[in-house]
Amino acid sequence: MHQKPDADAMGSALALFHFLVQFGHTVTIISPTNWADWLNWLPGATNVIDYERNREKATNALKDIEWLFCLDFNTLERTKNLAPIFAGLSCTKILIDHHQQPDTASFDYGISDTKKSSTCEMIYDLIIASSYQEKINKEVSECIYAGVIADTGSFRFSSTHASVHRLVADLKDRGLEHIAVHEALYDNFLENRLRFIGNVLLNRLEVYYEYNTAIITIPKSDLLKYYIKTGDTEGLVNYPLSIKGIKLAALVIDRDEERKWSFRSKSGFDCNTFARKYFEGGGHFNAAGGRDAASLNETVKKFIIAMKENEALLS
């Protein structure tokens, strides 16, 4: 899965992991960083190793694989200090994924399919494909129902089309107990995350009505200050776009090494153009994330001559 995995990346490798170790395989799931505390709930996140924790458990687990499925990214950098690593395995690399440009030549196998709502559900459709849904057990239909709601933001966004449902609609059939997973992914937080919330709405948020668009700045000192950890920021992006009129919501948080960057829009505007020309970045059509090596101040500067740049297309 690629770094900083969520619930998309870590519930379409644990559920492909639940459907495999059925026929004896000998899996192991690697993630090239730490995750948010949150996921740990989805069965068998105890098995994933954090090859930035445990680099010579990880290593040694490469050294012998047959098949290498590269799951929820499409570019090898997505995986950060482990790209390297993958580059040079002589393996069959399989490539499901659901992003624009892949790098193909990097895989042997795969597809990454921009229609499909998330890499849950493709993982949903190899294995109907495979003829083995009766596999489909109760930790498999946990690990992609939650993927599913977590990137079609709850069935919200576009990407939510009548197949998705029908997947829906399958797992509930074979058992699925969907409110135990809504709850597990969004009422598990800590009290230091709302009071971060409440901070970040009230003190830190722009909005730039003549240009439909939001943006959310997060200094280093307010993580500092709450406390935040890997996945306390998941979600805030789209907050904005509760805003009458606003089509695109942009958020930037002071990382120690860079300044991350995710997007949001609606009514048409490509995330995914606008994060790939100005912030290194890319994505989906509607969500995108990017990066910029320049301080948390020139960046915000960057976004708005970028966002002036877009008036056309944001009115």
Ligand code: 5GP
Contents of the next structure:
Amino acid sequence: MHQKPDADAMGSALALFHFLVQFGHTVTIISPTNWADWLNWLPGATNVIDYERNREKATNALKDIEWLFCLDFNTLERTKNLAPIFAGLSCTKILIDHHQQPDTASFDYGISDTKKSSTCEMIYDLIIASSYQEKINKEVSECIYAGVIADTGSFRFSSTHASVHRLVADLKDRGLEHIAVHEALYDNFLENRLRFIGNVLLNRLEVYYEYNTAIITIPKSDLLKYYIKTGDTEGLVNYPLSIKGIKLAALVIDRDEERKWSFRSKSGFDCNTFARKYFEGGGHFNAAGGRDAASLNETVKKFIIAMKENEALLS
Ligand code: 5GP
Ligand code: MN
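What I would like now is the form predicted in complex with the ligand, since the data block earlier showed the form predicted on its own; can you produce it?
Below is the whole assembly, all chains and molecules, this chain first.
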């Protein structure tokens, strides 16, 4: 899965895990980095190896590996420090992903389908196609559902095709308790995160109405003041899109190692192209991310220039 895995990355890996172990396979899940605490609710998440914290265990697991499933990322670089290790493995590498422009040369087999709502939906499709659908137990269901709601914005993004609703209907028929998943993912934060969001919306949001764009800039001091942890900033970038007329929402966070960008759009603005062109990133049409080694002030200046260059697409 990609670094700083989200509910789709973690959910798809765990869903595949809970499917494969029923056949007696030895399955290990490795994340390149840590993840949000609230993802630990997913069945099996606490057994996932964080490569940055436990390199030895991860390296041992990779020694006798036969198959490497690469889930929810399109290029090996998205696995951060694991990228050169994965590149050097001689095992069979299988990609299952829905991001744009996959680096297919890095994988032996796989499915890349940018029309799919989530990698979790693709794991569901794989299980159905395998004709072992009776193996969709409580664990598999919950993991798939978590990724689907996360990546579809709870069934509102354009990728929410009829197939997504059919998938959910099937999981419900199999006994899925969806309320528990929603509560675990969305009603499981500490008070400080809510106060942090209040401060962000009041003091860190800049709206450029002439470009239908809004930008949120988060300095390191805010992260420290509000004890912000991995995952606490997820979803923040969506808030400005609720302002009438806004087509592009951008969020930049001053992380230790880099300035991390998130982009979300409406009305036909292509975030993937924008993130690739200006911020070494990528993703999907309406949701992408990127990075910059420059300072927070400098990268925001770059963004404003980029926004102006894109005036015709934003107006
Ligand atoms: P987020 O803004 O939630 O971090 O990411 C939005 C989407 O863009 C996700 O699908 C994520 O995988 C992708 N993404 C985020 N950052 C990067 C990046 O630096 N490079 C690429 N290629 N994709 C990214
Ligand atoms: Mn995904």
